[in-house]
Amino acid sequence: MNFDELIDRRGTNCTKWDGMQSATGVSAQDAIPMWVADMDFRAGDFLQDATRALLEKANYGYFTGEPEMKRAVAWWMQERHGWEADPAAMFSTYGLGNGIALCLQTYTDPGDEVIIFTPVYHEFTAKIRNAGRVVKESPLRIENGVYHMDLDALENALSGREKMVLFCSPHNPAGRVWSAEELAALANFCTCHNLLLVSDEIHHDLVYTGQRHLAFPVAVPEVTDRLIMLTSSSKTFNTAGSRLGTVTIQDPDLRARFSATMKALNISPNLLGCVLTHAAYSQEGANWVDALMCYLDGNRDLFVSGVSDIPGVKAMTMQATYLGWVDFTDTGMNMTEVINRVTTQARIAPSIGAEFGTGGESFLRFNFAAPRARVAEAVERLQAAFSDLQ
């Protein structure tokens, strides 16, 4: 796999490139999109081969194959994460955004509060509000350059209307890999306060050398009576357009309730999503991910060191993902000026930190999953845009 290959994705209905202007306001012809979590690498050969095989069959009608796909998911979770996931406990949803929405519909009522640890993936807030539920923010605190949950502060702020914790592991936007002790503390908190725990682990494969992602059922097996696991191959293999995620629910009662919602809404998987997920969760896919993470590690070093050379700018320590979380507090500028320099002078479209909730106001998120030459150019542009800082 040649991750250095520069691919022109403009004009392909790619949201990251063709939707950049409408989503971010950045319209320069030479702009670099570093906002949505989508990689600028060509799909792996194993995905292309699976798609060609589907095309050659010339049959896009009703299909079998979901059980085999679920077994591939189970194999991957056991092989890569040491989690013995049961295919019989899995549901296929239209991506994990849909999985979150279905959990909210199934297990909460309008007006219920849902806890999130901010700053966090902005779609958590959107999904909760779209469902008529109430966002309950629990701000993360920074210690030694990394985020930590503050469960004591959260406990003091409880209203009694909370029904669910929506958790991000590894953490987006900061790339935090949670420890076994932290996961156990959160599980205990949920047990003590009778809260359901929905763990979005879509970035589970994008972890750097020296770190280990712990799937919640592995870290805290005793929490499965209140745990809903959300996983997908889409972030790892850049197949979000296939719209397929997996919701795994070990507890029989919780699983029966979710099944009733799925049946009521007549939700079933799509053909391409099943084909691509099955192809991704293979030995070929594992080899590709290993190569990808070696490449992204180099991009991470380039990006973090480059932006940290700008006076007053600090990139948070990253343990996972390809999303750089950069703090501009010490530049002394307000964020309007910072954003203007990044978007207008550097001609880069980042994600705006304030959209990730309390604690994100001084940050921007940058996606560096791109050929290294493009990442290097982005770093040079950022350094030039802030070159007057001393």
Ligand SMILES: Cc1ncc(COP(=O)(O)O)c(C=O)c1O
Second form
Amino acid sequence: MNFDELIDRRGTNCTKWDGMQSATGVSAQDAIPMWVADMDFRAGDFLQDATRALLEKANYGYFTGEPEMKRAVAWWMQERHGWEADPAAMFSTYGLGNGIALCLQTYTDPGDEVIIFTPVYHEFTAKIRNAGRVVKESPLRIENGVYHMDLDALENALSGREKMVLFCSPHNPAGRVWSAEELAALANFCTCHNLLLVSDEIHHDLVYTGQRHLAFPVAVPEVTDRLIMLTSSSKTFNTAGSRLGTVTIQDPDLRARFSATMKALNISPNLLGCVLTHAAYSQEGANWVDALMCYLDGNRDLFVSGVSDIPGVKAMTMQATYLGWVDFTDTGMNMTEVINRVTTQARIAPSIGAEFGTGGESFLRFNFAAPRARVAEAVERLQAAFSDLQ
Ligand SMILES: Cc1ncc(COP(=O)(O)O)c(C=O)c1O
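In place of the form predicted alone, the structure of the form predicted in complex with this ligand is requested.
Now the complete complex, all chains and molecules, led by this one.
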């Protein structure tokens, strides 16, 4: 576990580096990619061992092992989150983006509205629109530098066509860990307005010391009759390429409907995803994540304080995730100028805040899950690119 090791991911077909030029216009030759949400760290030994064992067996045909993998998922949820998740209530999807799309197909009809709390992971909007459903934004409010849901404003804006809330917990971007009271208020809102609650908790393990992520069924057990839980080992262990997510549905009727969609589309798990998820959800995996979070904590301090030293630039306080959320409003510059400085002067590719919906317009998102030396370099480059601001 040497998170300081600089590994060269160029030439490995990884989107973050090898797809950067075509997606962002910034060349990976000399620029630092801080966009895609994956990490520039070597995979844990327990993942390598499991993959090696797979290679040695040289059996890539149809396979068993999904039940054991689901038991490992249940073990992890109990051990790390105090959530008693029933393996019989789990489905394995093709990543969690697929899990979201399947929820939309199963529980909503074209034209239905789906509520999201913006700014939020930009793919929520894309998936809702791709399905022919309608995005209903509920902008988060910033109070004392922290995001809050505004359920009163949302209530006043309801059209009656809303069917579902697509919730992100912890929140991406800005790494907000929601409190028991906030989760209870949202659950109550969903009950009052007969909304399904899809809780995307993909970032649940990436929580800093002193914070506790509350899995929705732990925080509000009585909401399980309208709750769909989305989890995956992929953010925690950097295995997004293995495309495996877990959708857990406690309510029998909701589960039967989801099962029908899975059957209609003939979705079954893939071998590598099963092997990696099973290996990740282990004691070795737990030790690795604990060490990772200590390391990321140092990166967070370095990044948040370093960019906040630039006059007019504010990085939001983060309770979870490695996705720094930086507000450029008080620089007085328009975002075209800000983005130009970040990409062409600092030579950094961030994610563009406007893509995260209302409230994200003046922000950029920076992924600092990289060896510390590279994060330090990114901070220096940003300070230099805005050194004229006093
Ligand atoms: C909140 C959230 N959900 C889902 C995903 C994507 O999941 P997957 O790669 O399994 O499709 C991401 C990726 O960044 C995310 O941040």
